[in-house]
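A single chain, nothing else alongside it, follows as structure tokens in the form predicted on its own.
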Amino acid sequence: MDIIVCLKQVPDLQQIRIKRETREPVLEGAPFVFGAFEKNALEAAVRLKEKHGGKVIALALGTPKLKENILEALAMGADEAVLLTEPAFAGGGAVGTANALAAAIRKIGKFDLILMGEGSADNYSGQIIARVAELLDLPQITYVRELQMTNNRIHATRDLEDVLEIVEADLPVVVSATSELNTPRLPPLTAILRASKKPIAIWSPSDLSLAKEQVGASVAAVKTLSNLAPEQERKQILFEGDVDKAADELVKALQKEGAV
């Protein structure tokens, strides 16, 4: 069973400082990591490697410091990577990357079954799971909390927040995984020293035999005008002495302010 799994690089949100000043978030300097979504997918595709044999792929989009985090990806069970780390993927938005992801697909050529994450931690737009499927033809299904494989079917419980539905499909298919999916593990010693001896592959655009229209900043079909954090005032009320009436006066401040 051949499985490819889908990863993206972010900045790590636990890692991001906002500007007093203007409230734009400071990204120079954070770590990149991938998303939690991104673990459960992989963590589902070793796993089911590991039942029915086979080979995982990681095919992650990202900077160039991309082959740094992929080696986590490999120890955690991943056979081999491929990266998409030209500047020229970059800025793509859901389309872009949708068509990157696509192309890179077709070109690894053999899978039976494509894992990814729900959403992605930075955007969240939920699109790239759809599009791909769509530019590959192939039957997708989304928002897996149950993931089971027999006799060449995927056996999935959707998690559709006020029920549970069960769905079946053949191979090949397209899968998003939910947190609930499963722990990811965290790989031992011995796993991330053999991790950096795993295959690694690098491909441009010019080997997936796309044009600069079809990736980057110019295919993106939505553009960020601002992303500024909330604002937020604060009081600065300090209550001090007797605990109880401390405790009194401050729920009486809440109050007031309509907080409770």
Partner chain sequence: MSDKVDVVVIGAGLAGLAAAYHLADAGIETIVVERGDFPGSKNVTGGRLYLHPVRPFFPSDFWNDAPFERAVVKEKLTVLADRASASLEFSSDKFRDEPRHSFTVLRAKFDQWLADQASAKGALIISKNKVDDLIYDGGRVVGVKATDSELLCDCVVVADGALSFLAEKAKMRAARAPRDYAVGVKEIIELPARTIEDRFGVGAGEGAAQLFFGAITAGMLGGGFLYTNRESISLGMVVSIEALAHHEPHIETPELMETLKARAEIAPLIDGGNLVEYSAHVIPEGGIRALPQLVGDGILLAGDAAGLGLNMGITVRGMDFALASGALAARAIKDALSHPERNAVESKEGAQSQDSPLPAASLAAYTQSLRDCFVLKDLQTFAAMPNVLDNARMYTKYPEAIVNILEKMFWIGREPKDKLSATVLREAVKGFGNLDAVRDVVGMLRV
Contents of the next structure:
Amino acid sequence: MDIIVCLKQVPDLQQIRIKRETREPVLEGAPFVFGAFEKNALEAAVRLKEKHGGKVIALALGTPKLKENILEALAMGADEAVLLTEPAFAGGGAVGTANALAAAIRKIGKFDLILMGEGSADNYSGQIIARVAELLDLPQITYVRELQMTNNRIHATRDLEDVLEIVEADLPVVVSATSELNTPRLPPLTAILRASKKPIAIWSPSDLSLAKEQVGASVAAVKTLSNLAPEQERKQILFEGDVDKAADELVKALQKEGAV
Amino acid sequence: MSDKVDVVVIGAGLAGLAAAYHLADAGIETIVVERGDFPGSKNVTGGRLYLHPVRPFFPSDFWNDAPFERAVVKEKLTVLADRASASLEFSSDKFRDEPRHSFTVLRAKFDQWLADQASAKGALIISKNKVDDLIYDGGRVVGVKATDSELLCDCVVVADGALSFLAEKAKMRAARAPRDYAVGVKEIIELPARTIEDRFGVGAGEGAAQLFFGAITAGMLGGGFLYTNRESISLGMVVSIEALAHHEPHIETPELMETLKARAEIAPLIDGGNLVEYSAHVIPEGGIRALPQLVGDGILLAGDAAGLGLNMGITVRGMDFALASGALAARAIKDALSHPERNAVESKEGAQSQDSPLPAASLAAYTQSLRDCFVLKDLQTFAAMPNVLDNARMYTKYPEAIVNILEKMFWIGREPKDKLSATVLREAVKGFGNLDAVRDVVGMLRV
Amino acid sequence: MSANVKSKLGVNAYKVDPESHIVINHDVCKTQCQLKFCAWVCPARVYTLEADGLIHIEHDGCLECGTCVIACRSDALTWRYPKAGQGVQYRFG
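Next, report the structure of the form predicted together with the partner chain; the form predicted on its own has already been given.
Zooming out: every chain and molecule, the one shown earlier first.
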């Protein structure tokens, strides 16, 4: 069983700071990582492979630094990687990203299952699964928290917040993972060393027979006008001295604000 | 089957990355293991890097694209009494000549760049992984243990920083003595580039370095520092851990920082700035006396882990030592690996010898090369420095004496003034005319 | 003072391991250590001497400098680096 896992390189959100004056996020220097849900997808793929055989291909989109990031995916158990790192792919939004992924999946050709995260760690538009499934004319199963394969059919439990829906489908199918699906493994040192020897292909838009008009900023359907942290106003009141007294004062102040 | 590489470098700091760069450049399979999220994420400097000492160890165009903050063109030394201070400012066109003398740096950015240089040469840098222990075979180091895995190698470069738990595990250095270490605390305060250039009177891309001694450490060995970065100021304090532990009344380390920032000499320099990071790091200050064993079978120490730091009072160094020691470690390993005798043994055992750590004797050239260059020469020359600096009079009495003289000179009161010569002489005798001062001067003359 | 240090630590990036990398053997600390250096040498005020004579730890603000482990003269303190990828992540350094 051959599985393709789609991964998006994003800046580590925990390392991003907000510039106080402008409220802009500072991305410079923040290391790149893969989103948590994508690691759930990859872990699920590796577990299916370990049980049923086959291979896992990591298909990732991002900056040239992906060559380093992808080692983690390969160390977790992907067998080979395809990277889309050309600047021409960047800024394409959901449309451009789905076009690029679908074209790369077509070029890979042989697959039984496509796995991705339920949403990316940065934009979280959650559109890619539907768009890729549509472009490839495949069924999709979203928000999956349990996943098994028996007799070449996929059995999945979908997490619909107040409802759990159990579905099944024939292969090939596109599946998106939630964090409940599994706990991704932390690859040991030696696995990363071995990962550095696994095959990595880097494909450009022309490798995918994609025209300029199909990827990159020109196809982005949604334009980001501003990306700022919400305005925060702090009262900066400090109640000092006797703890009991200070607590009373705090409660009074909160009541006055209508907070309690 | 165990995995094996030629060399494992522990720690992606300047020493480890310099070693990895040169090892990979020589075609030696090298892995750098870094416990932080990325190279530099656990590293802190004051900081300024003196570049001239390390230029011979790298290609001449190596530093052209390095993400330095500012080229230091102005050096300022400020002596602080309780309510007064005296400063000496030194600027020279020599500091503006290319290639530049020294640069301020921020390590999170700088170390990532250096890691990229090592990667480009073929070194594999693995972040978010921690080496917990070394693997031994009959007393020789043959590999490293990380979480859930073991990796064998011919040589381990221990560059895990000032605390170097691994040098301790390898019994290469004695228990850490508080007198051999200082703690540094630092705030990064963000300010617009133009504000920095205006406040410090420097041109675009140029920077200033300032050191502070005296009342701010309450008699403890140490001082304050300020370095200008592109769009921030690094402001901090360094104090001997021994002095801090025993100071009466107790001073909490964070308070030292507040004392410094509240000084009238400093507050306006950081006014309106935003605190964007608060960091702390220990610094080896034991000098040559506290030097650990640098080489063992299959292992060598570099950078802070080897105790290579030097506080000379007016200059504080460590990063240049780290870069040089890493480069020299790589050279020693390369020579040892390609030694004809070793290859004779290897070919007898088969090309893929599974456990052949480099014997200490074959790595001894490392220690010798450190002795032959500025690293251990400077540590030797300034061997008396820790003792000279560890003297409460340097931080209390003498700053007071100096500002007293200057105050008498500059102050115009109601009374008629004495002759300048008489004033200076009287105050100088009061401040320095005693046996302790003579002894201290003699001590200083030794360095 | 304490609030001040806390707000300073608040600007740093941390990946906090719920499990503390700092462990104090309170029996040893209480009976063999009169000095309690850790209570004031730590730049992050990780250690607080409580009224009951015990040292209280808040490991999540640790700056990983190791000043405490150098200053501590008893065997009460076990201080390791946090697990890989955990703890403070300096964005400037």
